[in-house]
Each structure stands twice: as structure tokens, then as C-alpha cells.
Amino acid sequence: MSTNLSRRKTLGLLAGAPVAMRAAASRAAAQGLADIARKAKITYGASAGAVIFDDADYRLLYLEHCRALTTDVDMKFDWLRPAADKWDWGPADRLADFALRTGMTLRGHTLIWNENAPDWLKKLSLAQIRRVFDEHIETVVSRYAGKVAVWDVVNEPFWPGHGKPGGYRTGPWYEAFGPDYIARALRRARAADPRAKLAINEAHCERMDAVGKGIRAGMRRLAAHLQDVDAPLDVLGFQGHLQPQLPFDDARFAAFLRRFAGLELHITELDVNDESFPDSIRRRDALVAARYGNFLEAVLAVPAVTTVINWQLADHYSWYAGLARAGQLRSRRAPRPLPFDSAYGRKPAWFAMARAFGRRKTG
């Protein structure tokens, strides 16, 4: 990756901007995004998988711009345990060691998620599933004690479409314990590593439609319940897969965040779905950047927000790229949801994020 090339691209994109804006962009181009975020008391990073070990230029992007790393799939249950009698530690160990060597904060994603149960787990009795639940948390958290700083202990506990009381997402863990599986998971994780921060990570809360409103209400009830039963909860993670084609209201989302007193708040999987935007790359990039900027300026006004994580860093490694190739988006055009393009150049989204970090008031 050429830093000079990235700067030339940046100046080209901003050639029509005012002199003051071009000067600010030039200064920002000399810094990593994490350095800018740190001045705003924000830890910044991205999710990563094995590709960072195969693509040296992409790995360099993480070293230049990130201070935090989230495991993408390598610590999920079905990846760690492809069979009942088999553990596959290699990819997760490699990421954990990379984070430790480079001084990055590591986020383990995720211990318990009802959506990624392998077939072998679904065939077990409820009593057997309960034993696997406890064993899994204790084994994984103990193995990475001192390496994983934050655990997404429970991922996406809510999905109103499943029709369960309280809007909970169903699956083997829910069926085995009911909603009490969440408090149980937090307690087991705390016992296995008392120093790691424990999080619940949820999606869709940025939306202002019925789904988003329902999940927000569920999160408020859940956080209050966990406090009532003294479950160890340090962090609430809100994914931030922004969907401009759906109703949203950033000010109301920020007001929702302010209601969680005493908890750290993290934006954990930030990107922008650009499928509803025009084909023009210039116009599309401008709209993606605007969405990043407006969202971040709203949420960064909430003092409890301490971490921002992109879901991958460069467009061609985004999960949206796979969806487009599979025909699951409006078109098969290459999505552009992230702050870096496929040549690892900074996009307008990068500068929108940098401006939002720079404008945060920390006094």
C-alpha cells in the first residue's frame, strides 16, 4: 500500500473543497484514525479475520489505523467447535497473539449467539445443551484470560420476529434456559476471567421502524433486569450496521443511549449499507460519508460512548461484498460501505469519521 498514493487520491477527491477543508484533510492524512480518535477519548479499531495474515498491505492498514481488534468469526461457537469432539483453536489463537504483539485491545466475538448453533448441538438434549453452555464459556474465556480485554458474551439476544415473550431471539441456548441464559453467561464469564469487561452486543437499535423500537425496548428492560439480579455487565455494544434505506433518527438514538447509566457504550460493527444509493461512485461515497458523519457526531455527544469499531476496514473485505456476489442486495455492484476502498485509499468516509472524532467535546 502506498501512503503517497492515498494522499493523492484524497487531494483529488477534495480538489473542489474550500482551502481550509483541504488543509485540514492534508493534516488528517498524516495520522492514523485511531490517533485522531484517541484525542477524543475513543478507542478505535476494526474486526479482522485470517485475511490480515494473507494480505500484508491490509495488515499494514490495521497497524496504521487501529488500536482495537474484534475477532470476526474465529471465536464464534461454530468456528471453534465444528464437531462435538473437536476444537479448532488455531485461527483464534493467531489473532489473539497478533493483538498481544501489536498492543491492540482484543474483543472476543462472541461466546453465546442463538443463530450460529452447529447441527451437532441442535441434536443434543436440553440437559446436554446446558452442560455444553457452561463448558464452552469456561473453556474459551479461561484460554484467553489476559488476552481478551472485552467479551461479547451474548450476541443479539432479541429478534421480535421469533414471537417469544419479551421479543427474545430463540435458539438452543434460549430453549435450554429461557431468557435467564443471559445472566448465566455473564456470571460464568466473570468467574473464568474476572478482569475482562463483559458486554451484550445487539443489532438494529439505530433503526426507527418497529423492529428497531422493539429491540430498544427489550434492551432497556434487559439492562434493568441484569442490574436487579446483580449480573456482571460492564458494556452494552450497539452494532451500527447503518441502513439508510430504513427510517432512522440519530438524535433519538443518542437519547436512547443516554438512558444506560453506569455502563460503557460501544459502537461495535460500524458500516453503511450503500445499496439504496446511486451508482455513481463519487455520489455514493459522498452519501456514505454523510451517513457516517451524522451518526457519529450524534453518538459521540454521549459521554459513555468509549469505543468505535468498523466491521472490517476495506470495501472488498466487507460482508456486504459477499452479499452482493450472492445476489442478496439490490445489485451485484461492488459495495462501498467502509472507510477504505479496495486499493486501501482513504475514502470520504474516512475523513467524515476523522472530523466526527475531532469535533467531539471531551472537557
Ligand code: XIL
Contents of the next structure:
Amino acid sequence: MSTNLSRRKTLGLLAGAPVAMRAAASRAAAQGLADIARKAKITYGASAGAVIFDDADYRLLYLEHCRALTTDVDMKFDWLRPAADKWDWGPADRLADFALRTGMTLRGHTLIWNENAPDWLKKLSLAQIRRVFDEHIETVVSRYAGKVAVWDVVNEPFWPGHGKPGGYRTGPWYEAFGPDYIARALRRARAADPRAKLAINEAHCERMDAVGKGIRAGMRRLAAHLQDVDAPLDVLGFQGHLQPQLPFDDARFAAFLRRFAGLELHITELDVNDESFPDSIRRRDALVAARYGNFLEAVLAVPAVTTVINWQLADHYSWYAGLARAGQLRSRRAPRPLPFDSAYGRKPAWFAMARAFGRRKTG
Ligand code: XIL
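What would the structure be for the form predicted together with the ligand, rather than the form predicted on its own?
All chains and molecules follow, beginning with the one already shown.
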């Protein structure tokens, strides 16, 4: 894909818009999103998987637009460890090398998550699970020491629906240690690589329903507790899988973010679920773009926010494309949750993001 083609497409999208807006958009189109974000003191990037090594045009999008790369699935426990006695480092190593060679900040996703435990792990005794926990963190973090800049040490600590005290998500790690698994994971990760920034990454916090409320309360209590026990935590990650079909309130979410003094805040998996939007692509893209724009403008007003990461870059590689195919969304139509379409053209969402970065007041 040549830059000219994408610029032509870009301008086509804006045909009929006022001249000044077209000129501004044309200037913006010449730059990558990360360049625009950097002026707003934001590190911008996306998650990626092995497909970037097969699809040269998609890889080019990362090179043009990203300064940060999150491993999508390749550093997850079950991908690294398909069996009790087998480690599969190849895909993770390859992505790590790509990020480093191309000057991107690498984010490791994720060390400890109660959700993606393979069956072999679930069959172990609690004592064995405790040993695997410590060994896993030590082995993985040491291997990528000096390479992974930020670790999502714990993913999705809360799920009130599990009915555990404090609203914690349950699973093998929780069962083995109780909620203390979180502080333990942070300490072990710090010991294995003192230079990496350590994050807790959570979902659903922007939802203004009972789930969102419960998880926000949990995150506030957890951050305070980790500070009390002196656990090493640098970053709170908020996934930002926006769900416009559910209640939301960007100003209240931003107010919630402002309460975390002394921590860096990252938006780590941004995309927009468009399943409740109309079929018309023009209309749908406009609504998705508006959601991006409003969310980012509220969030970027919070000074502690330093990083914004999309979950993949182009619609057909979104996890929602897989969910739609599997019949897990309202319809099987192809979702359009990301800033680029499946032909790698910049969508209105791209321009909404660029505008939000451009408007951020810094300093
Ligand atoms: C997703 C991957 O992108 C999919 O390929 C996989 O099938 C399921 O997981 N929150 C997270 C991510 O923290 O790890 C999830 O990634 C998306 C939701």
C-alpha cells in the first residue's frame, strides 16, 4: 500500500467537507498516528500477532503509525505453554525482535490472568500451581528483561459475577493464593527485571452499569492496598474495549482516572464494539469515530494518561471479526471497530483519534 493511495482514499472520504478541514486532514494524513500522538505527549501503538510477518501491507501500517507494540496473544500463558513440559517461545521472540528492531516500545501481555489457564494447569494441586506461578514469572520476565518495557503483570483482576469477596475474578491463581496473588506477582516481576514498568490491566471500567461500578470500586481499593503493602506498581492499564450499547459517561470515567495519584495510566486495548450501530457503513463509521473522539478527549484531559494502544489496527484482524464469525455478536456482519478498514484505508475513527491527540493541552 503506498502512502499516496491512502492519502487519496483519505481525501475521498472527506469529499464535500469544508476546504480548511480537507487541508488539515490532508496534512494529518501525511503523518503517522504515533507522530501526532507524540506531540500530545502520548505513546501510541497497537497490539500485534504473527500475521504482521505474512501480510506486508499490514506490517507497514505498524511501521507508519505505531511507536508501541503489545503482544496480542503470543505471550499469554496458554500460548507460551501449550503443555506442562513444553515452552513455545518462537512467536513471542519474533514479535519482541520486530518491536526492538523497529524502535517500538514493547508491552508484554500478560503474565498472570485467571481466565486463560490451560487444562493442564487446572489439573495441578494448589501447591504445584503456586510453584508454576513463581517459576512462570521468573522465567518469562528474565527472558525479556531489557526488552519488554511494560508488563501487564496481572490482567483483569476483577469480575464481581464470580461472587468472591472484594469482587475478585477467580481461577487457578486466585484459588492458589487468594487476592495476595497480585502483590506477589508484582514483587516477583520486579525482582526478575527491575527496569520494566509493571502494570495491572483491567477491563470494563468505563461502563456505567453495575459491572463497571463494581470493578471501578475494586480497582480503587486494590491500588490503595498495593500502596499500603508497598507492592511495586507503576501503571494502571484500562483496556478501553468501548461498548456503546451499554451505559457510559466519559466525564465520570475521566473523574475516576484522576483519583489514582502517583501512577501512570494507559489505555491499553482501545476499540469500539459497533454491534448496536446501523448497517450503513457511512453511518456506522461516523458513530464509531464519534465514540473514539469523545472518549479520547475526556481521557486525554487527564495528565497521568501517557499511552494509548489499539487492539490491532485494521478491522478484519480485530478480535471482534472472530467473535462475529463465531456468532457471538448480534450479527455476523463484519465489525468495523478500528482506525483502519480491511483495505488499510484510514477511517473516520483514525481522524477522530488524530483530532483528539491534536487538541490535547500539555505542559
Ligand atoms: C483476545 C485476543 O485478541 C483474541 O485473539 C483471543 O481469542 C481472545 O483474547 N481483553 C484482553 C485481551 O485482555 O487479552 C483479549 O485478547 C481481548 C480482551
